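Presented below, as structure tokens, is a lone chain in the form predicted alone.
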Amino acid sequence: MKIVVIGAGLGGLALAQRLVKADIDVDVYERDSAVEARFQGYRIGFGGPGLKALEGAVPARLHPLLDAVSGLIEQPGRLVDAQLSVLGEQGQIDNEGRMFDRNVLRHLLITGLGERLRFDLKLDRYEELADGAVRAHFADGSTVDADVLVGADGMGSTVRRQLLPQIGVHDLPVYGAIGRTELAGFEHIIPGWSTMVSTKNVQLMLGRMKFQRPPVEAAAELAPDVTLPDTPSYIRWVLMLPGAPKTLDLQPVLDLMHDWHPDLRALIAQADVNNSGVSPIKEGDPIEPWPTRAVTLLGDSGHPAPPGGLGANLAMVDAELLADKLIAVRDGRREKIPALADYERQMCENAKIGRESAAQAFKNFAKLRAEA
């Protein structure tokens, strides 16, 4: 059984390598020129199924250095004013949660992939053959056929447009300008796992990114064969406005932020200009279960929702559940067909939680604006 796997982030790589260690032919293709080709994302956190299945989807032998270069949720979140001014704790505790950067961890689930994982090849479209099988056309020219093709392409997944296309992708009526800065400095203003600052009209969230271990250092001891990039220890920010950005400079934040309290403006000042700015929040459409034929999606490319929708956790937990049901059809325990639609149903199930909880935060924020 031959699986072609379209996108190279966490999802399409955590399935790769649930496959790859049962045995399964896979190859993964990733439109980007290289791993570094772009900029890969902040600190996400895991948690409950999210967490098992991506330590499920890192080989065992990685599992100490996955630990190393965690971060811990160790204190509650904390609702702050413009001037620091504590106002009230903010969520709970999780202690089975993780934190980790997104880069840092793409490039532990690229370990081992090899030859499997091949850049610089744009899909331009898919063709169902007779057979059941389906071909990848991509932008050079190259074709590829698989037994079933997986659309692992993100929220502007190419796969999904051709799969469902009914289904669209809309900006939300505010925008997020979004960075880090490295966290020596500035921790004091975030003693726990996040702080956020609200006010009537916009606010800041703030996330901290702690290594416990650099994750070079960490590799060089732990896996010396694992290239991980020098990250350091950081903050993440993400600043919510109201409307579109008119701009990707982020001095119109700074303009905004005149009377906050100094130490959040240096914040922002002192922010990795090369890894922050400003862009549109997006929301896709509610993805209810389709006819299914050898063509699935997983991730962002199966329930595109905004920020607090889950989604890389749900991303995990995706790859474990069509992995289980690829190794039941390549056993003879399942039929293709018919184990894709109970993969299908399961993830649309899932990604209505996801949905629920963006929703939720959502209101969350809004509730806050209201009260500042």
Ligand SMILES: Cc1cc2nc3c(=O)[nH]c(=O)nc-3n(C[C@H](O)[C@H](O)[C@H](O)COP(=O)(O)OP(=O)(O)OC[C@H]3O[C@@H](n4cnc5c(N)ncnc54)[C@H](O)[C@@H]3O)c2cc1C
Contents of the next structure:
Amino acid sequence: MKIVVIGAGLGGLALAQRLVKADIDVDVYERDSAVEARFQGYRIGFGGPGLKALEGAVPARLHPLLDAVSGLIEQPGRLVDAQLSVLGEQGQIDNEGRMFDRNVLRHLLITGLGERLRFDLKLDRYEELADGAVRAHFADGSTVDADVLVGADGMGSTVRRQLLPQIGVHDLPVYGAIGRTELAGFEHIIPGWSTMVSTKNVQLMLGRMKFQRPPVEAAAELAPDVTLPDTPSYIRWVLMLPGAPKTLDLQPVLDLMHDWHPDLRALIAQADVNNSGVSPIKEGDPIEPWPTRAVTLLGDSGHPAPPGGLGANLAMVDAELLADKLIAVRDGRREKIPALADYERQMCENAKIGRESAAQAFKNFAKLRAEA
Ligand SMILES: Cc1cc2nc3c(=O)[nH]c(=O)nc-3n(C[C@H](O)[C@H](O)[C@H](O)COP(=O)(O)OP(=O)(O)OC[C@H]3O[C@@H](n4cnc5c(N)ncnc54)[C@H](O)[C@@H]3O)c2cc1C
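Switch over from the form predicted alone to the form predicted in complex with the ligand, please.
After this comes the whole thing, all chains and molecules, with the earlier chain placed first.
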């Protein structure tokens, strides 16, 4: 059985790791030229089933390294005003939760994939073949055949647009300026896992990514064959603003924050501009099970939701569910299409949880703005 995965994001890589471990033939095709071709590094919180599924995807020998590069949740988040006066606590401490840098995680998840991971190959479309197989057509004219094609190609998924053209993805009326600033010198602003600054027009969400050990140092000691990025501990910040600029210009952002506490302005002014940018905030239509074929979806492609939800956690859970089904097919315990249909039903149920979580987060943001 041959599986082709489109997209080397967290979800596609997690699936590939699980399939390689089960000795299933899998190749991953990524449109970017390398893992670090674009801004890729921001903090992601994993907890509960998402964290367990992440651990299940990372090869066991790398677990000590995974632990070392995680950030612990030691104190609750806080809500502050623009002068940094504390207004309240945000959420509970989830003792099982961990923070990870997405770029570090991707480096861990490519370990051992070798030539199974191919860059610079953008899927253009797929074609269903008479024998039940699928042919992937890439932008460079090349093709590859598979028994199952998995679209793990993110929010704007090419696979989903062909498979389920009725599912639209829409811009929300806010955009996010997303960046990061080295933690050193700013720890007092964010003693817990997050700090939210809310005013009538501008909301600034700060997330602490404090590696237990610097990734490069931890890899050198715990798994010298693994190359991890030399990323210092940082604060990931997201500014939710009205409008839709194409590029991140810090000056207009600082102008909007002209009467904010100087430490908050300094945090933005000292951003690592190479790892900061702007992005429209998008949301997809709800997804329901569809007539199953040998093409399926995983992660954001199957449940496109705005950041603030559980996207990466769900991608990990999808990878676990789908890998289990594909292993059952390979072992002759299930037929391919019914097994994929089961996966898609569960994926759609989980997608509802993801939508509700993102919707709740956005409702909370709106409430905080109204109360500011
Ligand atoms: C600032 C921010 C904070 C977040 N925080 C959290 C959090 O705390 N918790 C959480 O659970 N989630 C969080 N998320 C969401 C999470 O990052 C995503 O849900 C998750 O990364 C989705 O993974 P994925 O593998 O499905 O897709 P992606 O990571 O988007 O990967 C898709 C891959 O497919 C490739 N690709 C796309 N099109 C093609 C094509 N045609 N051919 C080949 N390759 C293609 C892309 O280049 C990309 O590498 C956050 C998101 C943001 C932006």
